[in-house]
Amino acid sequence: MLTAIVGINWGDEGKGRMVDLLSEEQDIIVRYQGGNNAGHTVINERGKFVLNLLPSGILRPDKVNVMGNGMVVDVEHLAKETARLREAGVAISPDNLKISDRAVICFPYNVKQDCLEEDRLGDKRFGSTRRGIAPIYADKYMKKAVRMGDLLQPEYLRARLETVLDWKNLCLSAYGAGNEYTVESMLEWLEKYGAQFKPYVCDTGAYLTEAAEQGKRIMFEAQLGALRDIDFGIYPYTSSSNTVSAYAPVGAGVPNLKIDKTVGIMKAYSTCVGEGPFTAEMFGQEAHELREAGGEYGAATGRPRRVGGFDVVASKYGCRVQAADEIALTKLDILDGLDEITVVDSYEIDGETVTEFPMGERLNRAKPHVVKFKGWKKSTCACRKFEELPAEAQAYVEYIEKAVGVYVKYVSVGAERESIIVR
């Protein structure tokens, strides 16, 4: 059974609280695309943990995770991460954690880059991370990027590191940063942080493939959501990567096996980390007041998250793109003051009504048309079975399966894992 864990909208919607609960079932857990640049929050018996570049399943001491080759590795990040799981008493070693061969590194000049790149676009500014993300991933498809597999072949990493720096000295002079970066730098930084992850590098390709001949349950996790997609999202305001499930077996190393479900996490109403168009966006005192009931802040950055009610035109797009077979629905809880339930349920551009989720400077043009909900004004966080939550609760929860053409199939009322409700 091959399962992927994907987001519907922005990003941030509780991939990292579904995945620790749903990767009870699973054998092996693969992160397959993007970097340290998104944070997947789980909160367990030991406390909270936020994870950048780990799989969610690596707080479950009986699973095997998988970093795939479709991920971007800053192995500074990852030794650090590494450390402080540690610290907290994860067992981490190459028995539950394996590093695709194919990975590429993201190194400090990407990360230098990124930043360049930012200040130089101002007001125009992608939102970026500034982790490097962008610059890596175009460096993997201009074939200028280092493998984690080089890490294995000392000679043939020097060499490719002075064809490469070559390269980007010179990129990084136009921004008046050349020559900052030697082999000799790049070298001392991979031995200090990235040595250590040699026994951790393997044909994860081949692994995968053996374990589902063999039965295995295997979960895909996504970092971002849809509309983040490099292909499918709000571009250029998107992430560098495939976020969308028919990538996962790609970016895990095993485009011969297909995924049998997807479970879609969306969030009860809406967030968005960065720039970019937001058409559900909330401002003021309405805005402040749900961002910090939600704690709706960047779990790798800290920045604010922008948030608005519950986007069906997004949603709806979100779930398609994403082939979901079933939703999660998370921080239902979160409403649980709220008089009124905001929800988005079509745009209007230039006097039309839309409900297809549009794309580029029609997307920048919509304005929300708002529907509210009666909200139910009762704590939900004790409940367990979707017969006992409010009536208006049931009622928003079956109007949005509704919208958005999916069944819900698990309702989260609170981050702790068995704050859910699975009907």
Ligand code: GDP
Given for the second form:
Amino acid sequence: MLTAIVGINWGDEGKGRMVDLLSEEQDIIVRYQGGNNAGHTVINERGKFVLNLLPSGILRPDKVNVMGNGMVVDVEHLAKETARLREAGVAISPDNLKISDRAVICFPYNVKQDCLEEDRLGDKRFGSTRRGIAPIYADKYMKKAVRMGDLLQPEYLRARLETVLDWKNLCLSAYGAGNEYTVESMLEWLEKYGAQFKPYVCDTGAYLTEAAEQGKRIMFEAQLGALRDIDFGIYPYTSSSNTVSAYAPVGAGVPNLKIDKTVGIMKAYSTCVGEGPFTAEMFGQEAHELREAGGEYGAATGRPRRVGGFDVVASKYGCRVQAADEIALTKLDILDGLDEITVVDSYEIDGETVTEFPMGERLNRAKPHVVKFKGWKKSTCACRKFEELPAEAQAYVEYIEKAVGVYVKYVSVGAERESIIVR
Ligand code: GDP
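Cool, the form predicted alone is there; where's the form predicted together with this ligand?
Below is the entire complex, every chain and molecule, led by the chain shown above.
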């Protein structure tokens, strides 16, 4: 059984929390794209954990975690993330963590390039997390990346680095940066942070194929939501990889396998980090209240997130491109204190009503059409059955379900594992 857990919106939907919950019934948890540019926050009995690179299953001792070939791995960050978790008592070994030999390494020069470019862009910047993600994905497609498996072949590794650095320093020199990245300094960096992961590197495709044949339950965990997908998101304000579930088998190393079920994680309101079109955006006091209630600050960067009402147009599109079979609606409890709940049910572009999510410049011009729902003004945190929710909250969930056309199977009413309604 292969299940994908993906974001329907702009990311930060609470995927980490749902993966943590749903991973209980899984054997293997796989990350298939992205790097340390986003974070999952998981709260369990041992405390609060922010995971940037490691799959969320790492917090459960009996699960195997896989970092797939679709990922970009900053080994310095990975070394620090694993050290932090070990300090908190989390066991990490090649038994419960496998890293694809084809996963690409994100180097300090990629981080540097990311920062130089954002600075150069000034007002026109993308709102990059400055973790080197766009440059390393670009390197990958330029065929100028070094992969985790290369760590196991020292002579080949050195030759690859020579080729890559010749070119990379040429690129960096255009920004006035010096030739600070030498083959020796990068080998030293790899020795310091990357070498410890050599025992974890393997052909994850072969591992997962065998596991699937044995009937193991495999879960694919996405980072960032549908609207950040490089092809289907709000390009160019997207991530640099495919976040959609259809990419999961490719990014995990198993294009030979098919996903049985996709669970879409969708937030009861909207949030968006960084720049780019965000039609449902709220401003002023209304935004401040929602941001504070929801604790909407970036897990990886601490940046305040832009907030807005639930966006039917964007969410319905998100459900479509994610091929969502069922929905987990998160953070419903954040709306508990509001007098009125704001929903964007359609867009208006040049005087026309639009219900299909537009792309590019048309999206920039879209104006929200807002409808208001009566708030329930009661805590939902203790509700464990759908019928226990206040009538207005039930009506809100049912409205959303109908609007996006996908069954809301889970309603999350708190960050803790047990704060969930399963319908
Ligand atoms: P992710 O990247 O999609 O995992 O999203 P975030 O890192 O932004 O995590 C969402 C935050 O909201 C985390 O702090 C979660 O613990 C928290 N959270 C998730 N679901 C709920 C919920 O239903 N209610 C509340 N109050 N908090 C939640």
